[in-house]
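Presented below, as C-alpha cells, is a lone chain in the form predicted alone.
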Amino acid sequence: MNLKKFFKKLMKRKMTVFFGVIILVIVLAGILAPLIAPHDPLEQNLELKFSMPSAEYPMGTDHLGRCIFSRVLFATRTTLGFSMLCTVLAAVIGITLGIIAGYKGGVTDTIIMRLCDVLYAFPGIVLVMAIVGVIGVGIFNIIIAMLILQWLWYARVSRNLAASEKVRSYVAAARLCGASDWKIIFRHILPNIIPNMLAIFTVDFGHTIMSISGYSFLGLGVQAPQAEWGAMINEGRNYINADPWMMFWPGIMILLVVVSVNIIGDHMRDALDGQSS
C-alpha cells in the first residue's frame, strides 16, 4: 500500500484538514503554554475566586483563585503528553508482537494469540482497577495498567495484516535476495500495513485522552495540584453552580480533542477502503 498516495488522498478532504488544524492549535498551544498563560497555573489568590472571564483571566477563576486559561493551557501538555506515551507504547509492542506472529505463524503466532484471548477475557476497567488497587494511584501505574491490554488491538489487527501479506510476490523475492527475516518484516512488510495501524492508532489515541481523564476524575491518575482536563473537571464539580466555567473548559478542551481524532481516524480508514478497492 502506496503510503504517500494515502496522505495524497487523505489531504484532499477539508475536514479532515480542518480538524487536523484544530488538533496542530492545541497541541502547539500546550508546548508554547509557558509563553502563551498569563498566569502561574498554580498560583492562588483566594481574593478571586470564582472570577468570571476577563481581559486578565480569558477563562475566569477556580475556587482557589487560580486562572483557569493558565491551567487548560499546561493540562494540554499533560493530558495529550501521557495519552500519547500510552498510545506509542501500546502502539510499537501491540505491533512487533503482532507482526512477528504473523509473519512467523506456528507456535510462535499460537502463543500470542492465546495471550491475547486470555487477556480479553478481563473487563478493561476492573482489570485497570484492580492493578491500581494493588500498586497504588497515580499517572505512570494507570499507564501501566493501561499498557497490560492497550496493546491487544494493534496486536490482532498487525497480525492478520502481516499474515496476508507475508505470502505476497515482494516477500518471496526478498528472501530470494538473502533479506533475513527481520529485514523483511522492518523494511518490507511493516511500511505496507502502517497506513492502515495509523487509522487504528488516530482512533486509539481520542479513546486513550478519554480514559486518561477519566482516570485522573476519579482521582486514581493526574494528582492535585497538578492541571490535568479530567482533575480540572473533578475540582469544578463540587461548584458547578458557583463557577460552571471550571467543568466547562476543560470539557471542551476533551471533547474538542476526541472528536477531531476520531473524525481524522474515520476519514483515514474511509481512505483506505477507497485505495484497497
Contents of the next structure:
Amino acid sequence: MNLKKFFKKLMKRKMTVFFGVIILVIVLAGILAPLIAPHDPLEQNLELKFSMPSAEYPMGTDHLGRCIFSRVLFATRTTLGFSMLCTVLAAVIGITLGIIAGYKGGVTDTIIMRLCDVLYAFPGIVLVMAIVGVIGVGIFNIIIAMLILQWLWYARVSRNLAASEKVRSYVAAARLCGASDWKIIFRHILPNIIPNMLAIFTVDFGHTIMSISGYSFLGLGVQAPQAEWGAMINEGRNYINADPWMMFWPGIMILLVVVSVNIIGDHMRDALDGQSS
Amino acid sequence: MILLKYAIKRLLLLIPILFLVSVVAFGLVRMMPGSAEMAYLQAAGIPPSEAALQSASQELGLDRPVYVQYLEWIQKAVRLDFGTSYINNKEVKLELLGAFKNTMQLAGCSTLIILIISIPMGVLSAVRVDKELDNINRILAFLGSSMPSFWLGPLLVQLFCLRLGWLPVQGMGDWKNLILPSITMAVLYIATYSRCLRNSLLENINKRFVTYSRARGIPEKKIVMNHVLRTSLIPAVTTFGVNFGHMMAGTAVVEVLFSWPGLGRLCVSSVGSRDFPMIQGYIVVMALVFILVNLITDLITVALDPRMRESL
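Instead of the form predicted alone shown above, give the structure for the form predicted together with the partner chain, please.
Entire complex below, previous chain first.
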C-alpha cells in the first residue's frame, strides 16, 4: 500500500482526525511556547507560591512561584522533543539494518537477526539502569541506553517486509531496467514498507513518551529546573497536599498525548489489516 | 522427547545472553568515567589521597589483569556474591534477596488483581462484541494503557489515603499497604490482557468445534467457559509470561512512589549514589529472572498447545 492510499483510508475515520488534531494543537503549542507562555518557565516568585489559577497564572503557580501553565507549555518541547528524537533515531537505525538484512540475505541477514534475538531477551529497563549507572544520569544518556534495544522492533518487521518485497516481480523488473541496489531500495522497497513502519513508529512514540517521562520522574533523565512532564510530576508529588494541581496538569498532558497516539496507531494497524484481506 | 530437545536448544541460546549480561555487569566498574577507586572513596566518604587510592586499589583487586579480575568475579557471581555495598557496607546478596522478596510480593499481588479483573472483562467484551460493555472496556483499555503510573499512584494516594483515610499512605507490613501499589501497577496490564483475551476469544468463537458444540445443544455459557476460554487463554499465558519480567523490572516507579523497599527502588537509589556492587547485583539478578521467566513461559506454551510442537 502506498502512503497516499494509506492516509486516505486513515482520514476516513473521524476519530483519527479528531485525535490527530489534538496532537497537532499540542505540538504547535509547544513550538510556539515562547510566544504563548505568559511567563518565563524558570522565573521564580516566592511571594506568589501555590497561588490559585488566575488570569495571569492560568494554572496557578508551583512551590517556587513559577507559572505552571508556562512550565507545562515549555515541557511539551522537552518531553515530546526528546521522545521524537529517540523514536526517530531508533526507526532510522532499525529500518536501515532491517532492509539491509532482508535485501541482502545470507550471512548479513543471519548476523543481524541473531543480534536481534540476543538483545530481544534482554530486559530494557535493566540495561538502562546499568548504562545510566555507569555514565551518569541525564537525558542524553537515557536516550543512548534506550536506543540499544529500541531499534529491534523496526528491524524485525522491516526485514520481513523487505524480504517479501524483494521477490516481487516489480523488483525484478526494476533490476532488468538496470536499477542499482540503492535505487531499488530507496525508490521501490522503502515506499512500500513506510506505512507499516509509520504504524509501528506511532505506537512506539507513545511508549517512548511514557519511558522518557518515567525516567525523568525517577530523577534519571531531564534534570531540574528544566521543565519536563515527568520531572514536574515528581516535583508536584511532594506538594500534593498544598497544591494537587501542580502534578495534575503535566499528567493530563501525558495522558492526552499518549491516548491520542495509541488510538491513531490502532487505526493505522486497522487500515493496514484491511489491505491484506 | 521433542519438548526436551527444545528445552536444550533454548538453554544453549542462553549462553551468549548470560555471557553478555556478565560482561555488562562486570564492565560497569571499568567503563565509568574516572576510576573505580575514586568512586569507592567518594562513596565511602574518604578523602582521596595517594595512599588511600592505592589501598583502595588493592582492596578492590583492581591492580591485577582484567581477565583475572573477570574470572574471579564470575566465580563469585554464580554464587550471587557481589561483595559489600559501598554505601553502608552491608552484604549485597542479603540486601538483594530481601528486596527481591518484597518485589515478588508486590508483583504477585498485582498479578492476582490482573487475573481477577481482566479475565471477566475480556470474556464479557467478547460475548457482547461492539455492544456498550465492549465499548466501555475499549475506552478503559486505552485510558489504562496510556496512564502513567507515576501520575495515577499519587492521585490514588490523595483520594484513598488522605481524603477518605481508608488506606495507609506508605510503608509495608500490613496487607493494606499492598493494595494501592498493586492496583497502580495492575492498571496498565489489565488494559492489555483484557483486550488480548477478548481478541483471542473472538478468533476462536467462530471455529468449527464451537459450531459443533452448539449443534450438540450444549448451552452457550458452557461452550464459552469450558471450550473457548480454555483455548483462548494460551496466547494470554504467553503474553503474560513475556511481560512478567518487564513487570518485575518495571516496579521501580511504583516502589519509589510508595516507598516500597523492593529491587527497583534499591536500584534507583544505588544508581543515584553510584553504589556499583549493588548495581552489578541488580543487573545479574534481574537478567536471571527475565531469562528464566521467558524460558518457562516458552516451555509452558509448547506443553499446553500440541500444535506448537509440530513447528519446532
